[in-house]
Amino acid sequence: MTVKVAINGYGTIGKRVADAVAAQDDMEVIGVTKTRPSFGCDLAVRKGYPLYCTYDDPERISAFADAGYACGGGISDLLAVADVVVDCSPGKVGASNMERYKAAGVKWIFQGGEKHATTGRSYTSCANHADNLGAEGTRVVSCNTTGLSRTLVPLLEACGSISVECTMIRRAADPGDSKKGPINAITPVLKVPSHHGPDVMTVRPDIDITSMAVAVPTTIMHMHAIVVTLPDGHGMTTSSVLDLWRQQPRVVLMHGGDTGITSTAEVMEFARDIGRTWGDLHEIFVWEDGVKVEGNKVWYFQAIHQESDVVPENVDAIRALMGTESDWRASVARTDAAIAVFNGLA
């Protein structure tokens, strides 16, 4: 079975999801949408993705032809031939889009910019793949929640219970966004606790977590400073925690002192050096020498590439909704192998 995938919104996340889907042998990108003719249309054409308009308005559709682009029609035309739509449109438009998807009879996936209450269901590969099998739709959680899940879920499953406090040191904006973010300031998120902890609990409600956040003037990554309280008698050591994470997909551990990778700038340089498309790092980066277990506490730092860590999760979510792979690890292995081939790393 080849799943026909529509991508509604061909921006920072949408263009990456489209490439990840196109790399899979059980999926096909049948179209991507843009709101108007723009450079993104040129990229879609070069990639060979059929182009559609985000709207059904005839004037908006004809604007593409006027600009020299072949346009397959409006969003309704795309949904009519899709099995599932990955919504990568700007946040907070999900509710209106969802009604359209339901009316078209297609499955749907939203991104972390939408609230869990909008969809009633959220997704992270390692946390709740089985809970999403065959569902009508879901929401792939945010880049930060995805990163937290990848390191916290293994600790939860190894120890039975955990309590977490984390500080999110957030990038101010994506690299291509010149309109947002502090320029010479550190901006605290004054809603305490921040939304990140509760968002983790949408995929694993058994993780007891609270969070605070600040935005800093950088664009390339987020950083998490995390303290985990383990139950009495946990039996974990610094070495065993590191070994646990080494067994997890989409987690990279490196020793900053040995490698010279001691900052987010060097992490992203590493991603470029290994030849990743757009210099992306789908994995969560953990500094081995920044991990410490003492008593019942685990301290560690991790870095999140906000433009790309959720991309493979969207591919796994498609398999969950379509019921084509019930084992999350099998789906992850298949997704990641295909992306590696696609990026020329195999």
Ligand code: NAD
Given for the second form:
Amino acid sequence: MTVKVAINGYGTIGKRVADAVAAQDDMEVIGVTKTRPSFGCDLAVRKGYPLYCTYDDPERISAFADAGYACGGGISDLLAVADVVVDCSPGKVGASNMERYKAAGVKWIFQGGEKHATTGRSYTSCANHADNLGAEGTRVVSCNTTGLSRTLVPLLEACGSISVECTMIRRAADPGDSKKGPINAITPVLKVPSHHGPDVMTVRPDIDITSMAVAVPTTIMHMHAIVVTLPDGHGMTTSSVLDLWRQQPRVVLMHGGDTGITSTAEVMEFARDIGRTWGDLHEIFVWEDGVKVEGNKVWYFQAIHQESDVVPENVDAIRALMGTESDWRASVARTDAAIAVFNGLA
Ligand code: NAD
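With the form predicted alone in hand, show me what the form predicted together with the named molecule looks like.
Okay, now the whole complex, with that chain kicking things off.
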């Protein structure tokens, strides 16, 4: 069975998810939506993804033809031929699309800009794939929550319980965004604790976690400074924690001192060297020499490529909802291998 996937919202995340889906041999992109005939339509045309309008309004639909783009119709026309829709609309907008998806009888996946309460279910491949099997819909958690899950879930599973405090140093805007800031300030999130850490508990309620957050003038990555408290008798050492993360998919460990990768700038250069489209880094980057275990504490830094770490998670979430792969590690391996081939890297 080839799963028919619609992408509603062909922006930063949507265009990446479309390619990740197109790379797989068990699913296909049957259409992507744009609100109006803007420059992103050219990319969809070049990639061969059928173009639809985000709305059903005939005037908005005909504006695409007027601008020279073939348009398959409105969102209802797209949903009529889809098995699942990945909603990649801007944060807090997706919730208003929910009733439409339910009425069309398609499964739905929202992104981290929506609240967990909207969907009542959230998803990270390594945290709760099995809980999402066969579900009507879910929410792939944010880039930050995905990053925290990738390194914290293995620690939780190795130690039985963990308690976490982290500081999220957040990028001000995505590289293609001209509307957000700050451009010359460090802006604290004054609602403490911030929502970022506790969002991990939507996929693993057994992780006790709080966070604080600041936004800084950079566009390329987020950084997390994390302190984990392990239970008494945990038996972990710095080297066993590193080994644990080496076995975890979608985590990259590198020694900053040895490699010269000492900041997010070099991490992103490393990602561009790897050769994925847009210079993406789906993996969470952990500096080996920034990890330390002493007593009951683990300290570490990790860097998150906000535009892409959630992308392969959406592919795994499709398999969970469709019930086509119950083993999260098998899904991750299949997703990542297909993306590598798609990018000409395997
Ligand atoms: P974006 O603004 O780059 O793209 C959103 C796209 O949706 C645009 O093409 C826009 O025209 C379209 N759109 C507008 N209104 C719509 C509607 N009503 N229905 C469908 N589409 C509509 O946004 P993005 O950065 O891709 O974010 C999408 C989602 O992914 C948000 O929930 C966001 O929080 C989440 N997310 C973003 C990032 C990131 O760093 N950009 C990381 C992880 C998760």
